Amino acid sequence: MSDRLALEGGRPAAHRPIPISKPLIGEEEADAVREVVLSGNLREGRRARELESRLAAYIGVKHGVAVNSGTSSLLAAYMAALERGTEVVMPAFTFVATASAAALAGLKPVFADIRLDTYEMDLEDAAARMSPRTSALVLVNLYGLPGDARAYRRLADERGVRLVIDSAQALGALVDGREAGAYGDLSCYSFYPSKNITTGEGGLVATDDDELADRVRLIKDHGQRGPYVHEVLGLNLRMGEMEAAIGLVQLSKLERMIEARRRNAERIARGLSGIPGLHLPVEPQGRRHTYNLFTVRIDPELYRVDRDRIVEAIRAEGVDARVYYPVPLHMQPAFGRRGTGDVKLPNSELAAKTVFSLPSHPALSDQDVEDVIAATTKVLDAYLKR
């Protein structure tokens, strides 16, 4: 009996499926769009500028540079602060911009471990894994849930290097009430369509230091402070101002679309709550998650199936979970050549086989949050063994 049958009677995958995530978007952003074609003038410009001013506001950093993605500013903020050459620690637990932007800002990823609970870079392996050619450490507020900061400043200060920090799902994310990425010496956002908002594609760079703001402000602009003179090698990775006009509508949504995401995901791990042997989300003292996934972990020992055959069959159901991500950095063939293939990393490839995300995100209905609860405790009880 296939899936499907088994599972008769949910809700069919053609009537409405509840995707994974949703960008909350309407008349305010496409008036915002409007007025900046009609003006003629697309390049990067004033709205750039405020967006840059109001989102170094809200981290708390002296310096936002926008840029044309989050992959954009974490290449930028490489480039800008570390030599080449050198190892930069990072979690395999990823996506992998992380650790490819590195890679091609000329630097070494060296991948750490993770911890099961947060999924953030384990702290004692990250430190076992520095050298004396390590300058940075990377951490990855991964899913909207912010990692230890205070914690990685002091070791990034003990060890005389960078705290780059990757916040690309999780700006408004909260250490101790200050905003995450404002701990790091730069930090990188993502305005993806499903980040905590968005500017269709796009990117900054937060930072208080002076210099690094000017090299990654040189670096998305082809090395040139003005025409045809190139003081550095650089790139145009500028962001252009209708993304702009986008994103400063959005900010202005910012604090309400992350209550939004807090209560469906309140709702949804007091709905799915007591399912054994299912992880959910956690939030630790201190910490603010955003949800920009709801991403839970299954003990494979307890289910009949594997996480793919579960994935699989809450999709039937018409809820569109995903899984990310599947397969870790350091087993990834673009990484495993460089040497990092032969790395045991027991806690990020067990998350890679056993975790999965749902839909949390703000454009979610009451009903919809509803039916991702009854879809997801109909299969897992459907596969959990007797």
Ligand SMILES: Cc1ncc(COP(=O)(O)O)c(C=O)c1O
Contents of the next structure:
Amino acid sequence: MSDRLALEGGRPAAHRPIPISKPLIGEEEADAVREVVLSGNLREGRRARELESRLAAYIGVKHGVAVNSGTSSLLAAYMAALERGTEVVMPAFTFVATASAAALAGLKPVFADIRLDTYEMDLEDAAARMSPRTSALVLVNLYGLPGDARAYRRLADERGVRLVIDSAQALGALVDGREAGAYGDLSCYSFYPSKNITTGEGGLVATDDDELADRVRLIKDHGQRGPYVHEVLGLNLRMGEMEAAIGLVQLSKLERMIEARRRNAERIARGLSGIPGLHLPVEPQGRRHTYNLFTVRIDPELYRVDRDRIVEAIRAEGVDARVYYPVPLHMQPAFGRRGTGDVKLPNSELAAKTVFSLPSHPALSDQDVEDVIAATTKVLDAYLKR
Ligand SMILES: Cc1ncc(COP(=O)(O)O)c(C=O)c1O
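Moving from the form predicted alone, what structure would you give for the form predicted together with this ligand?
Whole complex next, starting from this chain.
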């Protein structure tokens, strides 16, 4: 059989591919940017302050500090809260910035394995990897699903370490009705165009702690409290006013966009249910998944080809399926490929070989959702062992 399984009776090529993510932006965001440009003041200002206070209120914490990316939010949070040279226990199966920002802040990432149902760090494995040098646990809310924040909060408190939550993909994810990031000492968000809201590039550090908020504010602006007096080492991680203006419009649409993601995900899950060897996303009791990505996993022994061939075939059907993430961090050259030596994290390694993501973003039409289901079903059916 050919790899290219052309969809019979498919839609015109002009509609394809259906992108893995697409921000819902338009006239309102354009007007907001125009207003900033015409004001002549592009520097971080009153719109950034307003975005910070609105996001802090939405998240349910005292402080929001706007920065210029999710990566910057992690870097500033790590620099503000943790002592250089200490260890931070984090999942190996996440986007690189969770760990690279820690390493760049002088910390040592210690990689723990994940659970295969929710893709969050495995609590027991994380606990086992803590040492007297551990200063923090990092919970990553992957794909928009909140991890078990209460359990991580308890573990961090018992061991006297910080809890940092990487909620880059999960603004609006809830645990028992409360924003998932609010369980952390610090939580970090990204507003990259694929995220739950976008500012283009942008991010936020959220915290209830006055001192930590003050330190993050200093770090994001060269460590200066007054003009050219530098209290601590910092960087320029500031958010610009155009980005903040876009963020304010986006935030006003956030709940509607999450509802659309959840509706799309529910329909896709229904459409794909019953396919042998296919694990659909789960939503544990008490948690609200925001479906930043609709990520599935295959049982490789039930298919005649590997995951990469399946993804390629779905893409040939006009659906931009993608893999997040094909190489776990303990096996990355940047972290010394420790996984090729003594560290073995079997679930992270299996997930990296068997997951793929489908679009569930709010810009999908009803027909797009049908097409995502049809393309995926067709490819999996064609490659299923019989
Ligand atoms: C889990 C996670 N952490 C951190 C980041 C970094 O965010 P940004 O791309 O805004 O720097 C991302 C973004 O892709 C992410 O998915």
